[in-house]
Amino acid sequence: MATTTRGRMAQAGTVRTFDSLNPATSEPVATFPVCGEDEVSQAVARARAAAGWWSGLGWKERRIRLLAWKSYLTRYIMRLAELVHAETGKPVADAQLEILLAIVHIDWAAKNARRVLGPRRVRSGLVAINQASSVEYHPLGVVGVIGPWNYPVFTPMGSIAYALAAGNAVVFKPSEFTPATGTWLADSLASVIPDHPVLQVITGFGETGQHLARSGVDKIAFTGSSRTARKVMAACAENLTPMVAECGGKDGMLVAADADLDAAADAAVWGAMSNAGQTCIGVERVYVVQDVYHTFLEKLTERVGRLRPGDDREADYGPMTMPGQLEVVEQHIADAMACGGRAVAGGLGSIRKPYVGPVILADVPETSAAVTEETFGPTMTVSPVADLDEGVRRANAVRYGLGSSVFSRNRRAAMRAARALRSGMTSVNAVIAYASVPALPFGGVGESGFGRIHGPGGLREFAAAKAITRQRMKPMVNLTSFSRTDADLKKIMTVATMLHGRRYTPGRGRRAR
């Protein structure tokens, strides 16, 4: 018997197992095997065979089956929500909301895959006027998905549903904190599609994820910390396996002087405290224009004063799912206060394992870990700024760039700030709204990762572009032949000069020779 970051792990003969634990009670939810290299290889081999069958079904048949899965998840949403609650500690209602978002994404991916990835004609241009040109997207084959524990249904579904809709089979390694949820998802799809294992689950710890990254799958979709992403990238590099990475965030929120302060405060509290702050796109830093700073701070304090963490049905949010994260939260609060910051609500006394009460920190220097590093807990820093431009500069000063938000009644000013924020996604007068829009890409820049899930870009992440030209008539001048003459080349160069050789005078629309 050994102790891991997740809980108990046992050696039964040659098969290692581990328990999924309820973070609020430490009671076992279920026991799972630690999949080794052989088990991962076997799963990938089965997926290879399943991928051939799945891709051969075509767009219509895949759509029918994925929509049947969506229907199954909708009918059994409470059963799955109870399981998510048991493994993560989040309230059942929040688990239902997460699953609902996943359902919406399955629906969009299934219904739009053909439109996005199907064959389409493109213009060939004058030089290749004799060619009919088209582009289409083919399935990669087998996609490996390494999922997180904080949103164990919604987040991995952004890769799983889109990879399946694109015609791939999937091998899914859920977090060691939420293996029961991942297994339930695979079993639910198998009940709808019993023919072949198009979605398989392998369970275990980081080593299992490393085996998957080295297994020769055609792409890895990873969600987790930047530190772990580097390890997965190194493993992928051994086979030149491409990867999409959605890593951490330190999302900033801007509040203008003309903002609806009640709406902004309400959104900030939800963005920072929901799911015990364990949200990669959660609000961790708030920059408020000085004129309304104190009023806004009062509204924040009043709202968080009504929040209570717990495991009961009336609790606003649950425990910290990963015990080790409590130390990070404690360190960040302590560092902020040691640097001259003050706790407007809560403080170090808010940490009552496995729970953390809401914490609002003010006057925190921008060099503090509470500002520069991902906290991933129910805390936020609030700072005054002269205007939105200063807010943008300070929000952009960290190495992360996942999500962000802007609150202002001035549409033009809000959109200008939204475009200036260095992040993959921004919501105006809302928080995290982009995650509920399946047609929008989801992903970050900098330390927050690369690549995109969701939307057309998310479908294309799991497909290979195929360019095809078909000669529809003989060329007037055959340039790709050793029988080409000087006269042939002269003709084409004359045409090219006419089309592309003219200069434009800067600042003027009139052509100049």
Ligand code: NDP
Second form
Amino acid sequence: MATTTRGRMAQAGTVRTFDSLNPATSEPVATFPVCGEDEVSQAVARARAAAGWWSGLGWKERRIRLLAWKSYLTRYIMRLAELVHAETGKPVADAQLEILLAIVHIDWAAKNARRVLGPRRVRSGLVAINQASSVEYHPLGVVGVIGPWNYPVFTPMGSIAYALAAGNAVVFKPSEFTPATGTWLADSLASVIPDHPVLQVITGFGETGQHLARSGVDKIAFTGSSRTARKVMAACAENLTPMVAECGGKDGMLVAADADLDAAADAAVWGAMSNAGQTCIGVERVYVVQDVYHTFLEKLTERVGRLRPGDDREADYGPMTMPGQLEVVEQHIADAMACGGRAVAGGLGSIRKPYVGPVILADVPETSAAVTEETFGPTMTVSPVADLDEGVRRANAVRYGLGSSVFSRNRRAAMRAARALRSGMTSVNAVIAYASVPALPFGGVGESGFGRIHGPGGLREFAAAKAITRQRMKPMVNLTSFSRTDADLKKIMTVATMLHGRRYTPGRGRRAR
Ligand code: NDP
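Can you return the structure of this protein in the form predicted in complex with the ligand rather than the form predicted on its own?
Next comes the full complex, this chain leading.
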């Protein structure tokens, strides 16, 4: 058996296997096969057959089964939470919270799929007044989901639940760090739907994910780093397979002078440090209006002083799940200090493998990697700004654009800043609140990816729009016929000129308010 940086691998005959390891103890959690190209294409073939049955079931029957799955997950939440704790190291209570959010999303997707995707009449307009027009959304077939390890239930569920509710079958490649969690999820759905593999798991490393991206599935839903997203996109390009990419972030928080500083400090600390900072929508940078900068820093340092990473039930957060990330965290802290930043809490000494104590870096130049790159550790940079406008400018100056937050008691100013922040999602006077609202779209811009999961857009992401017109009566003038006459065209041009040819005057025709 060989030990790799990412776990232990073994070869028994022709079957390669690997262990998922507990990051706190390095003890193996369970052993899984490394699925090769054949196993992946066999899983996709089985999924294709299951997709036919699943889409044929109809909205009501799918909803019944998905809600039964939701109920199963709720009843067995502790078992799954213990498994997530073992594979990621996060506290069991945090794992429960994560699963609870996933349950809320299954519920919403199951209950709203028909309303969002079912047939809907649309107005035909004057030119096509003789047509009855409708749009409906058909399942794509088989969706490949490639997931990360940091929220191994919540994150892939944002694609899995919505893809299933839209009538697709799913082949899921969990991260090599969390294969037991992924397998548990598929097994739990199989206990509700025993005869048709609508959700299958293929385990392995990045190569297994590559096979899935190349397998001819109808869409890939990828969540992970921007670097890997590029490789997955290149593989998808070979078959013109569409892709949704949920990538990394470098989320900024703005704190106005009139903000509730205790609430903002509490949220910043939780947003930056919970899950050991391994959160795509975690707080990585804080911009505080100068007048309250020093008070805010004091509140932050006082709060992080009470935090303790560990593997016991009382620990505030766990170890770094992926050993390699420790190096990135170390480099970012070192770079911040080398270019003039100050560690106002913790520092390089906070790195005690596999744990990292909380680190707050102040006055770090905006060019430092600690400000421009995703750190993915329990650290944050804090900088003073003249006002919210400067905060927005600096928050927007990175390549990422996933989430963000604003703290201010002035509703108008907060909403203005929220709209100006270049990110897919913003929460005002809270952190990551949008992730718990299933009706809201989730996703980013720039290096944070494209496409949306969650909400109506998340259902449509896994469906193809189908437009249908049904001729209700003969047209007054048949324009799509070689028997069309010049007089026919003249008639239609007269009507068009009346409707569209008048000189456009802004505001004319609107009711006075
Ligand atoms: P990675 O990009 O390393 O891996 C993501 C997934 O892709 C894993 O399942 C991985 O498998 C797989 N993979 C790796 N290489 C390839 C490849 N060449 N082809 C196909 N699949 C491949 O990300 P992490 O797992 O380390 O997750 C952390 C990242 O995810 C962070 O950047 C974080 O911000 C982001 N993230 C984004 C979220 C969002 O919603 N926007 C949510 C959560 C995390 P394996 O692990 O086996 O190598």
